[in-house]
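Read the single chain below, which is given as structure tokens and is the form predicted alone.
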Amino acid sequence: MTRAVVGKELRVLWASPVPYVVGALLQLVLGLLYVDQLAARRQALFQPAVPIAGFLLLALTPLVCMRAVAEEARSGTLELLLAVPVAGRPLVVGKWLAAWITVLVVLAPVVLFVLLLEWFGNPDLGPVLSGLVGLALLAGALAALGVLASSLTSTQPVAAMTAFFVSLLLWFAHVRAEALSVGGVMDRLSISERLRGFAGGVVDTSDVAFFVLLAAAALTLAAAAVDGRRLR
């Protein structure tokens, strides 16, 4: 049943603008950003790379999810699948699957950076693999997100809107008011700090077990929304 969802989302998905829009603008924005970085460092690094993709990759993947759950609803095809029965659970993963897919393609061309600095001068390849690791485990999380907001709404873009704010909330978790005594709780949710750790070449145990169970929860979620919609 996942595969079959799977399937059927990549060619939908690839069938529209979205991939090829996210995907022309992530590359020339995040390029611009990450030139205009190694002029300003003078070294040959892949680090800055990586908090920048990561960043565009909150505002570029609720665009890629947000028709995932909303436009199935939004058409009354959702309430058909509901009704053959379909379980929650392997309709949720495969829309899943098949957004972390397409994000992770539109993602590649940045394996060119690494090939430019190689031209150039002699990176380090521990932080390169790290941060490409921390990426693609970002990528992850934020599709589940994407799809967790799909799931909620039968609106594209409010569930566009949704999980891009949520994202930015976890994002900037870890920059927090004074008056507020929750520093190191906060800092543990936010994302940005965890990519951190990936993008100066240390792959912690810790950091691939938040973004595997927030995808996880996120995923959960939506599997019981959609599960929802099924007892309405």
Second form
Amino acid sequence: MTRAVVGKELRVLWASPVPYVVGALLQLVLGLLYVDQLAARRQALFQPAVPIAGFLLLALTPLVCMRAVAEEARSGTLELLLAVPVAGRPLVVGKWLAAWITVLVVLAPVVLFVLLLEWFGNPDLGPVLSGLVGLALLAGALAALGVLASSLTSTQPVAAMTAFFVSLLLWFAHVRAEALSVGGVMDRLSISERLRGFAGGVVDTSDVAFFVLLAAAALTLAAAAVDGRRLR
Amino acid sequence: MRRRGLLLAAALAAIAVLGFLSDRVHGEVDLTAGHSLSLSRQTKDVLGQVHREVKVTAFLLRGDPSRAQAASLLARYRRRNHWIAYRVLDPTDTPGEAARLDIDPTEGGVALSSRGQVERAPTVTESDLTAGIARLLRHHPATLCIAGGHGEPSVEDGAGPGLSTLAGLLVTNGYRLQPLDLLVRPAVPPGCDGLVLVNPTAPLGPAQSAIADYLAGGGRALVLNDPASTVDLSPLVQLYGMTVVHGLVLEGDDGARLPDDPLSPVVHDFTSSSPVVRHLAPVVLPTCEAVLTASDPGRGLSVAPLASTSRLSFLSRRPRDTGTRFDPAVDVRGPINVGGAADLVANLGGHVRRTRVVALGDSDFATNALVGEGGNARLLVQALDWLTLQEDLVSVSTNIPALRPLSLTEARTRYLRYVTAGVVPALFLLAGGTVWAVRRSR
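The form predicted in complex with its partner chain is what I want next, because the block you gave corresponds to the form predicted alone; please supply it.
First the chain shown before, then all remaining chains and molecules of the complex.
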């Protein structure tokens, strides 16, 4: 069931202009900002690309996910799907997997940066690997948040905005947290802080677990929201 | 419906518990070459002793290239122990906070505070941070007595030959300084955790036996000799397996001296296992003499040579007569050992008494004019940390990441921009346009 949903979603997504425009925007902005960083630092570092790519993912992933459930709800096909005995979970997981794969494909050309670094310098490949792992995990978590937002509304722009703002809150969770005396908790919820270790070259199991559990929580809620529609 | 709600709540609670547990019990893999992002064992040991909040405030200009690395390092400390809280401030934005924490806003630095106690460190490096935290964990700072009265340079003298910069450095590193006039009162007070004796130029007289008594009673001393002085400090250090050999070290290796100056060796051979010289940058020792260490020092005494000049150096025993020429009859071929560290342990019926002495064949390197050169300041701080038994402060073994220069000319930068921000986005748009055209043609 999940595999069928993934296949159908990937076909629909890549037939739309969204992944191409998102890919072009992401690579354009990332390319400009990253090369600026390289020119300023004169070091063969992949590290600066990670937070830039992470923030761009935060802004662009909701565009890939916004139609996942919302479009089905708007066009009425969701009711058709729910009329047959299909649980919300495989449906949601299938849509999330398709969105995640799409975001990973859109992100994939960053490997070109590594080749260029190898050409002009001698980069440390450890942080490159951990940075790519971090970005992949971040993309998965953001895609899950996007699917969750999409399952809560039948309007795509609302879904995209909701996902973006929730992700933005999580990105900046650590900022000013100390002033509110909740620094410890909010630091742990900050996805930018979690990404920092990956960017530097350290893979911490707690950071991996954070992204995995964030995605799991979002998908659990999304499945519950879809099941809730069936009961209505 | 209610059952579904309960199941959902249970699933979310399980995820929250897993998240909490993964934060408490976690491991990490450092993928960097040389494990440059792993905290050292000493740092982990010190952090394991922190059970109260320690606030670290780093003052770094927003444009400082080391700012991101500093934040990353501080994040690793916090990750290791959640009692560590940190913030990175631009001193120009927060002059009031910098003043409150007694940090010079023009130079920056780090303030570490806990329960009203504040320690400062000059840089956001693992060695400085860990040493600062270790100092915070101590109940009282060590007192260093600075010997005076026999022509020694003064810690209040701000001129080139003075020691005011060293004094400031030691205070920054958590020491309390107590100047002693051993001419007026030839005795070392029992409150001295360490004695610093720098190049006396007049005979010590009764002060010599006072220092010897202090050391015999389990004292600690940093003894800096100098060829310019006629005072023989050998009697003080000979009991501890070291001998000062008078003369002048001349360095013949261009890579181990200041340019065209054979009298100023730059010592970078620290093959010793002593923590005094662990991970030390090259040290500049202008006009130094030799310090020999005993190979078989005797029971309870261990002596380690600290640093040597190159094989092309030699010790001129009569520099006034022979100049910079090697005289095989009297001179000593390199490498010349220029420092030693002695540790004498005596068991007094269940009570262990420990005497430590560090002797170096130069004193100029500690003066205001030269203490900032190379690893000079670090050598002095590490020596005193070791002497006063603050071993966890000594030379945290940071794994320094290798520099990875990028050969980036203007043309290559343009090429990078062209490929990454031009060709790749264009390919995405081309693919999208192709899909759109194919769909439209059907």
